[in-house]
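Below, in structure tokens: the form predicted on its own, a single chain.
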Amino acid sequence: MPIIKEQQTFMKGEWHGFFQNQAPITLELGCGKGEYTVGLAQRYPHRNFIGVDVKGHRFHKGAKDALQMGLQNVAFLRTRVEFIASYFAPDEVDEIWLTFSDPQPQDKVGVRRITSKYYADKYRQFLKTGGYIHIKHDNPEVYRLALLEFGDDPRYEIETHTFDVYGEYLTQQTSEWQDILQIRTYYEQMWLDEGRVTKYVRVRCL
């Protein structure tokens, strides 16, 4: 099975055929080195995972790791997130992870901040009702705006959130969620080493 799909290939509505199963699909948008994509794929072999980033060299490591591990439930797509709705059909995706994406502090409207309501409108085009958006980030403003924008949108429900994943919040989660939330990206580990605090928001589509 091929592991990387290039930007010129439009796969809208064809991803289950690509994976040769009807299992749920999870996206990691702005995936960087693909740590969450590969980490989740290891933990859930009966689900499908796609890492998306504009620069192929970023997810080269994740693709290489997936190949070496023999993972058949992983793919990587090279494209800009603003074009993401061109690649997925309505109800084709079950879950989205946004992990330490560029906070774009000067972007007050949200047209470049992929955790914004502007992008949530795009995600809703292909995310199933009952599906989830996960935001994991060190930036307090990204966290604040996520709570504000998703909290004001009747199409979404904030199911849980925390200003400090690795504080008391983590100990209150099930062992499964503790495992999932402790997957760390390259950037998260770098920020943690600098003493920054990881925030988390989980939003459900209504």
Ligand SMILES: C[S@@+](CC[C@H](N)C(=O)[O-])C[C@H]1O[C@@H](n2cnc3c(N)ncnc32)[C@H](O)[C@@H]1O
Second form
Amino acid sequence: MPIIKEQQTFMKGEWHGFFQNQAPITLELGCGKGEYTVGLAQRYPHRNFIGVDVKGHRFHKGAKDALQMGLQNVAFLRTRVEFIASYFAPDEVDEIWLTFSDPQPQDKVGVRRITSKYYADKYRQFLKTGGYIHIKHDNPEVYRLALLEFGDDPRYEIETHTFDVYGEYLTQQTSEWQDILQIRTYYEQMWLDEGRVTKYVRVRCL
Ligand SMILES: C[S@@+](CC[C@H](N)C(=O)[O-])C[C@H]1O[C@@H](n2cnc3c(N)ncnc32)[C@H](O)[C@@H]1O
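Moving from the form predicted on its own, what structure would you give for the form predicted in complex with this ligand?
Starting with the chain above, the whole complex follows.
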């Protein structure tokens, strides 16, 4: 049986040095073309954003857009989420976005579902206490499992959630959240065009 060793990388603990500032760092895991990474970086020039995906050709678009816009607060990392804790030191990351991740609805344990509490427990190795995990998704089972798993564990607080972001929910939010939640990824737009509804869960790590 092949043995895959966790990869050690020279970037672990070095990301603030890379960005040449001490500003908060947000990750988008499974970023695809990187719409959230670039969209957030445009809106928050005094924070840093890293898009992560195993498929480098997908985030080539986001990287090209960031370069064309002259954004200095964006990076992309090609790796599998399974290895993510090898790339970040404790307390190095402030927030994580999981945007339309492969749903894996049959995976009740969560070992393949990167929105699961099983994965969140790994993210805690480098996510600050009080840091956020944002899950935006079309799949009702991903939404249901997130509410179930995080709602049951005192180490997590579900700060807000909605079955329909673009229903009444957005009108109830402050303009900051209204703005952020309306960033649309490639997959989100595809699912909206098919008539699916976008769901959102914001989890705070205690
Ligand atoms: C359904 S797409 C969503 C892409 C993007 N977030 C969006 O909303 O358009 C899922 C993405 O996650 C990536 N992905 C899936 N499993 C992964 C893993 N284990 N590690 C890293 N990336 C992964 C895929 O390459 C793909 O780009």
